[in-house]
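In structure tokens, one chain follows: the form predicted on its own.
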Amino acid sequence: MPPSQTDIDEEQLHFSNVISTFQNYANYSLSANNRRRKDLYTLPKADQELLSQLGYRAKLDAVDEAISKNADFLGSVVADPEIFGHDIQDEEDHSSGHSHDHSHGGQHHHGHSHSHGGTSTLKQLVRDWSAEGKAERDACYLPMTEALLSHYSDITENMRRNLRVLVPGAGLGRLAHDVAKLGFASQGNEFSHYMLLTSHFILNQTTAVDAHTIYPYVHSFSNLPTSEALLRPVTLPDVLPSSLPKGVNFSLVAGDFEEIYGSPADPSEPHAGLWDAILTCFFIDTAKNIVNYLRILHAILAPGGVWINLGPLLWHWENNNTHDPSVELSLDEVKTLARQIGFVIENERSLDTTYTNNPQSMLGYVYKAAFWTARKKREGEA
């Protein structure tokens, strides 16, 4: 069904809001830091003097500088938004659409306000495209790619390009990129324009390793052991995004997972048909209706294919203020439901992992993420 004019208008407005969020990052972040400066001046002179001797005032100045550099980077991300076929206008923040965030335990971010869109994107960049994020990536992406290689261990490397792998909720695209790097035909799907614009910039407009420097930790002064932990730079990307095997098909499809993969697709579309593997990483809990998510995953998985899942169950729409429906199941209910829909779940285990965590912070949320591989039940299988 083609999108209605209302859908198109909402999409246009959401896109414009994302652009203006990136453009307004500096104003909001500098304003938050200036609040600290104003608070300093309310203290007794002797206290101000002591804090200045500690280097607090100099630290505030250094944070201003880091914010300006982050703003330059985010500005370059949205320097050419016409690639998405949108007209960009400055609009007020009436953000429709949602970007899902697992970065704070138990906190839900339905959409991004001006003040959070840029900071969240910077942390996602660390996770997906920096050497600093490698430990966190390896905890999540390695078990998934190893399971994929294990499932297709009888396929020679140069034949992997005939196997289609889907990564829904692809974020900034690193897992889908790593799958393509192994030689599989890989497609990521992502709804958030924050992620789509940024991944496009990294994947298509970045031509050197460590081409960019960001300061992802300057937005909160809490739980930091040193000033260096606050101000330290992170360079990215840690790999050349274009360094994929020759002839391997790699794509990112923008849009809602259920709308793109759930309805009978145009057979000529690259996202139509069956998938030899589906990798869901920190994704299934973004469902409003988990039944429909699992039904779609089952329908589009090829016979003999594999569904590989890793993630928690931080139901993103629980207690939402947008009047959206939300179904929230326990882990055992999700697995029972998956079996009822026709999956055979294998290789289950729990994996401890963080999500966009600052490794030098005094606080870190650890998810006991569920990991499994699953296949479609065969005809007549009990």
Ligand SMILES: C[S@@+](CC[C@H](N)C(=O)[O-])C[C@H]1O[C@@H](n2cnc3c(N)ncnc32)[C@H](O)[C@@H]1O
Given for the second form:
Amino acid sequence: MPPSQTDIDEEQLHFSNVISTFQNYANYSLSANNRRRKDLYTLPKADQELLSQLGYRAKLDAVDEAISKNADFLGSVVADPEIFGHDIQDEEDHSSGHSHDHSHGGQHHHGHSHSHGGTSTLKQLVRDWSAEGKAERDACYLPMTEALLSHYSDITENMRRNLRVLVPGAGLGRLAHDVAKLGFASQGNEFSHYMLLTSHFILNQTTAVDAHTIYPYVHSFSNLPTSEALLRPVTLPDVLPSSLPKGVNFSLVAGDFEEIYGSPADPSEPHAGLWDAILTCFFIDTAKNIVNYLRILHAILAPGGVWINLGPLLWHWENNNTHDPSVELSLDEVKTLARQIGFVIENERSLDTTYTNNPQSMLGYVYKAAFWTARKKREGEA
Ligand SMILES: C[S@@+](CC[C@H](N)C(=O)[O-])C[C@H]1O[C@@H](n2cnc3c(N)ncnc32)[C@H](O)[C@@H]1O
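Condition change, the form predicted on its own to the form predicted in complex with this ligand:
Every chain and every other molecule in the complex is listed next, the one we just looked at coming first.
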């Protein structure tokens, strides 16, 4: 169905909101830091003096500087949005009214609001594209790529390019990139413009390892053991995104997972049975209706293919303020449902993982993420 004029208008409005959020990042963040400076002036002179001696005032200035450097980086991400090849037909406005931030356990932030879009993106960059994020990636992405390799262990490396792997909710694209790096044909799917613009910048406009420096931890002063932990720079990217094996197919498709991959279970539908593997990482809980997500995953998986899942169940639409429906199942229920839909679940385990964690913080959330691989039940199989 072609998008209506209202869809197109909303879409364009949303896209320009995202761009202005990045452009306004400095204003939002500097004024939050300025609040601290103003508060300082309300204190008795003697206290101000003591805090200055501690270096608190100098720290506030250093944070201002770090914020301007972050702003320069975010500014370059959106400097040339046309280059993005922005295709309004394929994208949807879904980034408001619901939360997709796994970085605060159980705490629901509603979307990438204007004040959070820039800061969440910086943290997400650490997770996907920095050396600092390696431990977190090794806990999440490595078990998934290992499961993929073991499912296709009889396929030689140069035959992998014939196997099509889908990564829905790809975020900043690192998992999809790692899959391509292993030689598989890899497609990420993502609908957030924050993620799409930023991954485009990293993947297509960054030509050197450690080309960028960001300061992802300057937005909150809480739970930090030292000032260095607050002001710590992080360089990106840790690998050259263009260093993929020759001839390997790697793409990121913009738009809503259900709309792109989920036309009704019609065998002539373009995605049915097309995917040799589907990797969902911190994704299935973004469903409003998990039944539909699982049904689509089942329909588009090729016979003999594998669905590899890792993630918690932080139902993104629980308590949404946009009157969207939301179904919130327990892990047991999700697995039972998956079996009813026709999956055979194997290799189940629980993995301790973090999500955009600051390793130096005095507070850390750890997810006991559910991991499994699943295949389609064969005809006649009990
Ligand atoms: C919690 S993040 C996980 C990102 C990435 N897989 C990772 O592990 O870092 C979930 C991602 O799914 C995206 N997403 C949520 N619902 C989606 C949908 N219906 N279609 C496409 N992407 C979606 C969000 O924008 C977000 O980037």
